[in-house]
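Shown here is one chain on its own, the form predicted alone, set out as structure tokens.
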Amino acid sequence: MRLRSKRAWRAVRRAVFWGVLGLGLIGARPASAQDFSGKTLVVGVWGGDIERLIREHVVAALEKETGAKVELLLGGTGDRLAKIYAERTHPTMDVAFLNIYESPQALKDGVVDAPDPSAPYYKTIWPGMNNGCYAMSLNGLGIAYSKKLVTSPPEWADMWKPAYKGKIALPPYPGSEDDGVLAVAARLAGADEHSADKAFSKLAELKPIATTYTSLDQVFGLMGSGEVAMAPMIGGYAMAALKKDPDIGFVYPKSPGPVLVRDMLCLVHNSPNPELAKKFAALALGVELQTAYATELYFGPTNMNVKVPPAMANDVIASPEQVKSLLTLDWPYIITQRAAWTDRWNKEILGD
């Protein structure tokens, strides 16, 4: 075998050096596109249209950017809360969507992380809304009603009129809707949510309850058949569905006013993929998804950069000024009463 000349060896070394460097450059990613291949981000969230929009506007983009997979764990907030509390020492969920009343308690109990004021997505949210976790959407509790049975948009007190006895539907308890209805009932009785006796006594006057509805299709069908006249309902859910049914109406009552309901995005404490969770939060709280929430679901945006179309201004809660006009409850107090109120609800509202 012939020995290579020094010049030839230098050429070989240069080729090897640049080849290795080139391979390194090919495999490198900028910080904004860090490779998370092989990782799976687990997100606990509601199903239906919320799931669809998150898949369209967040999951696809995040998987493409990072190489990770996103698993959506569908269900109610009760399921998510039970899971993150049970797994608090070794969580498997990274992101959990909770409600306005659950997130402060979850933060207090150390199962979710406090919002980070230095995060860019924190700074785009209306001031004062990141209570416990990041504010995801704004809504109000109002009344869905059958236009065949109720001839004009009702106020809260109208649910108690004799003409509608036995024709009021309620969501299942526990839930923010029924807590809101209890607070309204208390105010109609001259008190507030701290006066449980007055709230339950007033609400019991609606008995017999027409049904405890578990889906919008169910309650709207009963309105169509004349069995239900009115049902307390979160505005976004109602208005998105009602655009398809001219015989069903929805109103935000003025006295004592609609109850503020807010969905929250929480980062689970000590989750397996904290950096991926932050990337998910940035997309979920960004203009694209928040705009889709507003225009398709009638969920008010918390991102101050979202512009709600003028035609939807009366249907979507989209500013701090509108939030101030809503009834804000003492949710930290309410959450401490959940066990006792669940028992009273089953006995005094649903019982004979």
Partner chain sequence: MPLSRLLPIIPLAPACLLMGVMFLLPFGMVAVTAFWGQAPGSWLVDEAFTTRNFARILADPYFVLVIGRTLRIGVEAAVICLLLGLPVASVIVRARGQVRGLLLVLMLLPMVCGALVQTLGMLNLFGLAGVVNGALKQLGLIDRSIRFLGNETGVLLGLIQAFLPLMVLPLVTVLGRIPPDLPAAAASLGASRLRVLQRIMLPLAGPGIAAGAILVFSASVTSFVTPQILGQGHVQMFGPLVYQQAALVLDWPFASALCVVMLAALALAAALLAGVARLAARPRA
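We call the rigid core whatever largest set of C-alpha positions still superposes within 1.5 Å between the two forms. Residue numbers count along the first chain shown, from 1. Computed from a predicted model, the values in this text were never measured in an experiment. First, how it differs from the form predicted together with its partner chain.
- In the core-superposed comparison between these two forms, S319 has its Cα shifted by at least 2 Å.
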The other form holds:
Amino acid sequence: MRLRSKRAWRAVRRAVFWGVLGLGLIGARPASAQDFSGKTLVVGVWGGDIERLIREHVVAALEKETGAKVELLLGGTGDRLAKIYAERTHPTMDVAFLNIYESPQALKDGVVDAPDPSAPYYKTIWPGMNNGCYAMSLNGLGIAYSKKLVTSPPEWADMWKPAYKGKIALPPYPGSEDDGVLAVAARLAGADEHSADKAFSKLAELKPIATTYTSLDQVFGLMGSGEVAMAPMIGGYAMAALKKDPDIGFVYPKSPGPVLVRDMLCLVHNSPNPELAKKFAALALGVELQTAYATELYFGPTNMNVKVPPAMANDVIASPEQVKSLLTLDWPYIITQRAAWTDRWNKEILGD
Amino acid sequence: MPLSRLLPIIPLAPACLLMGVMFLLPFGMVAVTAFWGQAPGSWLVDEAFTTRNFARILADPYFVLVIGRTLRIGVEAAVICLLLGLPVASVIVRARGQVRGLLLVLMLLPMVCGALVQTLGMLNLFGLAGVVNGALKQLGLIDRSIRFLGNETGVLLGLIQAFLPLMVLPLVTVLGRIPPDLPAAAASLGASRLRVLQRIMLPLAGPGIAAGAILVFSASVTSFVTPQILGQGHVQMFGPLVYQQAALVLDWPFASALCVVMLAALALAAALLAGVARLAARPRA
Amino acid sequence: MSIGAAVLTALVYAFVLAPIVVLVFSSFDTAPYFSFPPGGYSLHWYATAWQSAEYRDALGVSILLAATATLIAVPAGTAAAYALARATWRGRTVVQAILLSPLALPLIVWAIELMQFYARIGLSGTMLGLALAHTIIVLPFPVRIMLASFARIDPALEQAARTLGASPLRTFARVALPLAAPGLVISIAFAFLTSFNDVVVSSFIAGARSLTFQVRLYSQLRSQGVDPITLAIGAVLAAAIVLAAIVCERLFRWSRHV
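Having looked at the form predicted alone, could you now put up the form predicted together with its partner chain?
In what comes next, the whole complex appears, and the chain from above leads the way.
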């Protein structure tokens, strides 16, 4: 028994020695020549167009550069968040795309790594955007509306007009759209998101909510038939879908300005492939993918070097002025209220 | 002779082993987690014993209401599926050849296409802008769309559409074994219809009815997609509630506690049912 | 058969199949999002579906997974159901309740615990881990349905076989199982389709290499809406199953066994 453990210990020491020597040699070589073949990077991301663009602009290049394999694990942020929390001690995911309001909490709980201010891709992002994780895209919460029922682009306050009573649709709580709407309601009532009572009582004036929608198709179908007049919606996807439908409009309101919502790119703490993850981040936050995001999905780039075609300037949040016009909420506060607000939403907004 | 005593239990081993390791162990953790909490301002599970989650559930009429509503809708779905399923199954049983094969496979189709896409199909049929409302308007029967969905009726419609196969097909497997002339023979001997049903059909079809009812009830009670999409936020049920807490609020201890309470409610209901059944089965004087 | 039952049956079928008819129509739609009735007709989405390697892979994973789970769960569940149906010992109802318990709870909470468990033992994101999880999801179906099937068989038939010298295994294989064949067919169908349609458990347990069709569909549904490609695939699946049933009826007369 003792003999065996001694032999094992010697083997471990030898392995450590060669390992350290090997790492030193690898570290001494230029970064681009690193060989990651046999490694697999796991990236958690949304399905649909985002997946397609990441495949086209990042995965192919990264696989070619490093010899590693990149696998995209599709799902919603809830699935990814649950996964990185559940696997906290033994993570299998390297990179996770999360929402703006989840990433500071994920950092606080130690499941993702803090953004590194010395990384080159940190510096190309608009100042002050990397909260918790790296900012991936800028989007605003605006209003999608039926042009048959709403003749001119509405403001937030128009949702409360008697003519539209019972014709406002909202997504299921919790989510950044609903939190954004609550914050807007609070502002219309002369307060902000820290006054939950005012926010909820103002929003409850919209009851009955026409429908809780789980997909954009659902809302657009109901707008087409005149059963829904307006629905708060995140700019990017809505805008891309609406270019195909003349009867539905989308607007970023001005008072208050559109609520800033963001996709964040998070490096999972203790992930199996930290170096590959950083290379992925560099490509994902680079000009090529961010330009594709802007031109195909109307997602505003976080990278200051991206040039958006002039024709799209009104639809895509990209200029410093547009970024400044956005309403930034106290997301770290909102996230602490999530459990309580979920109960209130279930009862006060959806209940009878 | 220990071996021959053990012999009848051996076939249980694979299923029990699988269920024990893969379900009961993790589920034991669910039961433990239900007595944990979250540190303030954190989503990490705090492994200190607390009964806070249960206190919150029992003190808030909302959660009790949701659990009660869910159980009621589950029973309604099972009963309606049984009422619709019995005649349908008896028609299938009597059909022969190609027709029988076709009827069987068509009944399975709702399970082939998946709940997600189908529920959206339901939305396009029964929604405010749906086909049914459109047709009624065309016929001049209504001016304003009827709200089929976004209420309990809508959720029930969706559950029945999705889970009817779970009732019909088990019924077919038992009804097929009842000789078709048996009820007629009983009737010709002077048995009333009720008596034929009570003494012949129910005992023979009973196992199938029980199987179908349990499958439909369980599927309805745990359903997530159907109440979420067809309830449109107006009919909160247990499946979406637990999903909301577990995947969106990320409060696993609370979601676990909800499940434990639901399990207790189900066990209580089962015990009550068993009691009633025992009373009903007692020979009458 | 009464006219009433036939009319009711026709109505029930119309109701059950209506959403699927909507799906088939919409799969030919030219509109960019799921709507009914369609604006125009084309085979565009079928062509796109045919070319989509991602959807093809996901469909392959789903079918392999459902087949594996069915292959483990149906024999295990049938054996257990037989033992339970013939059991007289105390506690059999407890064992039965345990085997059926995955039916009674929203599986998301279990899936989250399983995910933590898998991360520890290195099963995370593997096909094996997902197949085992799916086996648990589908196991209650053969147990419950076969229990009903075996309960319907007169134990006297089996006793007769035993008296004539057949071993217990032979009695089961030659007497009980053939009599329970309809239940077996339905068990296989339910197990396979339940696995094929699972979203909630798979979206936590599946890895990138074991991404199922439903997870791919759901991950997109929540951000952008239904990809019409999935409607085309759904329509093809439905048509294929109906066609296979008709052909197999000709060849094997399978419906007699149900």
